[in-house]
Each structure stands twice: as C-alpha cells, then as structure tokens.
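Below sits a lone chain in structure tokens, taken as the form predicted alone.
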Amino acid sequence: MTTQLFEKTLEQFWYVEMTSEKGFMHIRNNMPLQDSISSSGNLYSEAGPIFLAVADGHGDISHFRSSTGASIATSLTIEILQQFADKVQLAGQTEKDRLISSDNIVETVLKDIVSNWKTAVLDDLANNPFNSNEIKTIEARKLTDYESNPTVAYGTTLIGCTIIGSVVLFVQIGDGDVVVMAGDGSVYNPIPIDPSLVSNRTTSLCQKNPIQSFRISVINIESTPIDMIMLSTDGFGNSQIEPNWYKGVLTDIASFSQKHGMLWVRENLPNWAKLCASREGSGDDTTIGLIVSEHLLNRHEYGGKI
C-alpha cells in the first residue's frame, strides 16, 4: 500500500491513496495476487501531473501469467501517460486541444499502451519460456490459440488516469470501476459503459484488436470541478450489496476524509479492501485507488486535514 501527496495546478493539493489485497479464493487456491496498481507524479511540485493505473489480471487458467501481464500494464501505462503529459504541458492552447482530442489519444496513448504492452509481454516470454506445467495447460486448452497469440497467457484489464493541470484523462479496457465525485457532491461514472461486459466476461489487452475496446473520457476541471476519483478492480464492485453503490461509497469516503483526515483514510483503506476481498465479500483480489482534492477537505462541514 502506497500513499502520496501532490501539489497541483488550480491551487490545490491532490492526495493519492491506494491499496491492493489478495482475494480469499486466490489465497485458498494458492494463486498470486492478480491485481496491480501504480502511481507517479512530481512530489510536492507546483504543477506536476498525477498518474494512476489499475489492472486486473484475469486469473483464469487460460491466462496463467496474468499477474505479470497486469504488473506490466500498470508500469508502462504510467510511463506513457507521463510522456503524454510532457507534450500537453509544453503545448499552446490550440495544440493542447488537439492533443487531448479523442482521436489523438487513440492514435498516441492507446496505440502506445497496446504495442508497448505486447512488446514487453513477448520480451518476458522470450526471457522466461513457458515451463512444463504451463505447456500442459496450453495443450489442455485446445480452443485457445497460444501459438498465434501467446499474449493470451498474460491477459489483463487496465484503467489509467492522469491529471494534467485542468485536464483529467481516463482510459479503460475491461471491467472495474471509475467513479467521480463532482464539486457539488454528485457522483457519476465518466467512462462510457461497455455493453460487451456481461457476467464474468471482459475485454482485455490480450485480445486481437484491443484498441477498439478502450473507452476514453476527458474532463476539464475548471468548468467541471472534481473532489474525488476512485479507480477499483471488479473485486470491489462485486462485493457491494447495492447495485448502484457508487454514490453511497464515495459519499462515505468524503465524509470520513472531512471528519477524520486523510491519514485516517490511509490507515483504514487496506481494511476496507480486505473486507471486500474476504469470503464474506467478493472473494476476489481487490484494489482501490483514491485521488482526493484538498478542496473536498475544506469545502464542507468538517474540513479535516492530515
């Protein structure tokens, strides 16, 4: 579990809190943690961007190296978003508008994520060829074409987020949740719903044409203020009793943040994830990443700080 505090543009701090817990089913079956979360930024900088990425390796027997695939996905996504942020920060307004357009994000950010992930996965395979047990799995899964697409073994979802000044960019492939609390306290999902995500089926970086399954959202926080962002793997959402849990969960976290401060949230976040990952919860690996604006801590009733 990692905690970071960044100073941002728009004269505000952004607190980044994150945790990842192995699910009961993976503990019982002696499986590795399939989730991965990474963050980066210019610590205490005056205008440095924030980067956060969450991935959920599929964990199914067909995707027997998905924990590695998830770890690769989050680390390279941070790098690619950093490169994108560098360009945005140096650009004039007209060029900035072009850079943050959906078409350009597809042609640059998404293409780089997909191609770099595939290259890194194939490099890992070259350095660590399938062992005898993995080859037995491949031979048993006759309907899965590992020969033409060995990246299937590393299959994973991915959510990426960056705040660059007044611009917030989200990219996502597969399941998991992106939830935002606006400055007025309303809660919404900024990423379009993917109708292909039915039951336990999910889109993936390992599919043949992953770019077409990515969803994108760009928010200008000067015109649409944001108090909180939560990225989470499906282990969190699947543990919730209420089907429309978003508002209740973020409202509770906002209240806790204001009343007790971010240090209290940092200390308790792993316990919330463990409860979701337990037998009584989803039993699945659970990862939570929070980005909380200092404005939230000052705006409402309590105004608590670290």
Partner chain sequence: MNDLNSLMPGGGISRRSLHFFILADCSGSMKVDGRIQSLNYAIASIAPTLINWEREQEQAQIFVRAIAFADQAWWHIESPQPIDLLNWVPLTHVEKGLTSMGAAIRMVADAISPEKFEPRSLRPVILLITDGKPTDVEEFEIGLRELFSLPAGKAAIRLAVAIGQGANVSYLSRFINDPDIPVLVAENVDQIAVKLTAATLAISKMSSIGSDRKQVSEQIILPAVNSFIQADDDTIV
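Can you give me the structure for the form predicted together with the partner chain, which would complement the form predicted alone we have just seen?
Below you will find a single chain and nothing else.
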C-alpha cells in the first residue's frame, strides 16, 4: 500500500518559490532582516518530499539576536522534517499512521525542533559571547532574565511544512500565516488562527514550554487535494487591507500562475513582498513561501485580473 501511495504521489510535481524582503522600518532603524526562509527537496518539477520553513525573529530590543535565532530555526527545521520524512517513506501503512499521529509529531518533530534550536542557540552564544553593546542592553532590561534563559536574545516564530507523498504536515509557533487552496478552489487556514496573537504579541521558541504553544495540522492530499500552500510572516498579513485576505490572495496567485506560468510568479513574488515591506504596507520584514501543484497549472478555471 505504501508503495502504491507514493507512486501516486510521484505523479504530482510541486513548484516552490520563496522570497524575503527587509522591512522599511528595519532599514530606517538600522535593524537587520530578522525573517528567514529555507527550503529543500527536489524542487521545480521533480517529485519527492518537499520542505519549507519560515521564521520571523522578534523585533523587540530584548531579542537582539533574533535574526540568528530565525536562521537557525529554519535550517534545523528542514533537517528535522527530512529525518521525519525518511521514516515516513520507509514505513508500512500502520507505522505510517502512527508516525503522523499528533502525539508522535509532538514527541518527535516538535521536541526535536525545540531542543535542537535551544542547543544550537547556546552553541552560537558560546562561540559568540554577548558583546559590550549587547550586555548594556541586557543590563537595561532588568525584567528579562537572560542568565536563566539566554535564548530570549534569539527569540523567533517558526512555521514548518513538508509534503511527504500524500501527507502534508504543518507545524507553527507564533504569528504568521499558513494558507491552503484546496483542489476545489476553497481556501482555508489548516492551522487555526490563534486569537491571542494580536498587535505584535506572539508566542516564541524562546518562551518557557514552547511545545505547548505549537499548533500542528496533518492533511491527506489523497482525500483532500491541495493546489497551493502559502507560508508567510506577519509582514505580509499585516499589510493586507482585507481582514480575510486569504481567499483573494490565493485565488489571484492561482490565476496568475495559470495565465502567466510559474516563471512570472517567481519574478513577481519579490515585488509583492517588497510592497508589503515598504512604507505603503506594514513596513515590517516580509517573507513569502509558495508551494504550487502542477495540477493547478494544468487547469484554467480561475478568472484573473488580466
């Protein structure tokens, strides 16, 4: 059964496009780009598992190494999802069902992300101790206990996604958006939006018990096909005039993809992120990752703007 499953999946190709733009306010305030995005897999019309991770390092001065924290988060998440994919691909159906259960994902993927991130961050700190400017910041932030938890300096959100055969897994901590266009054109958030994350409030990899704040979702694309996935940091969503922008944005991208092809989307994606990151939008770092199914490109049902 497993072989049959993956043979079916091998017939479906995915295109992955990504971009990350420094926010206008970050440029103005001499702050680094604190977003990070990484991908892996056999991209561009090659079959096989696909991995995508997006992170948004916190902008508050307490998190003065958040760009490093975000970069570490995306790269190690890709590695952990690859290890998870290896197990899923080799497993029989029963074992595969166990592997993709929520309990197992928490016990393996999430625990690995949290512990590996902490280890990598502490390694970075050991190799690059806080400098005099950073120590001044620490001394000024008396309410933040850097001694007991130095990872605060590296605080970041994280969204990870992998497509392994017919299984799509999403994991998320903190703000940012995960949006899916299903095969029937409907658009939804596979990970429910956390209503507590408003006005720059976010959960974080650096908090106590981060696993409790992770949200996960598993979709079987054999029973519920997917045409497109979008992962984005809050610089994108915070720019949108429409509160429920998800349907409009993904439908338009689907239309662009069909009418102009993925090359056109690839060329224009940075412009969309730049606009959101500009003074006309949120002014914040903006990162967009797109995964588009070839099935979408082979159809022509979406009316576009052009």
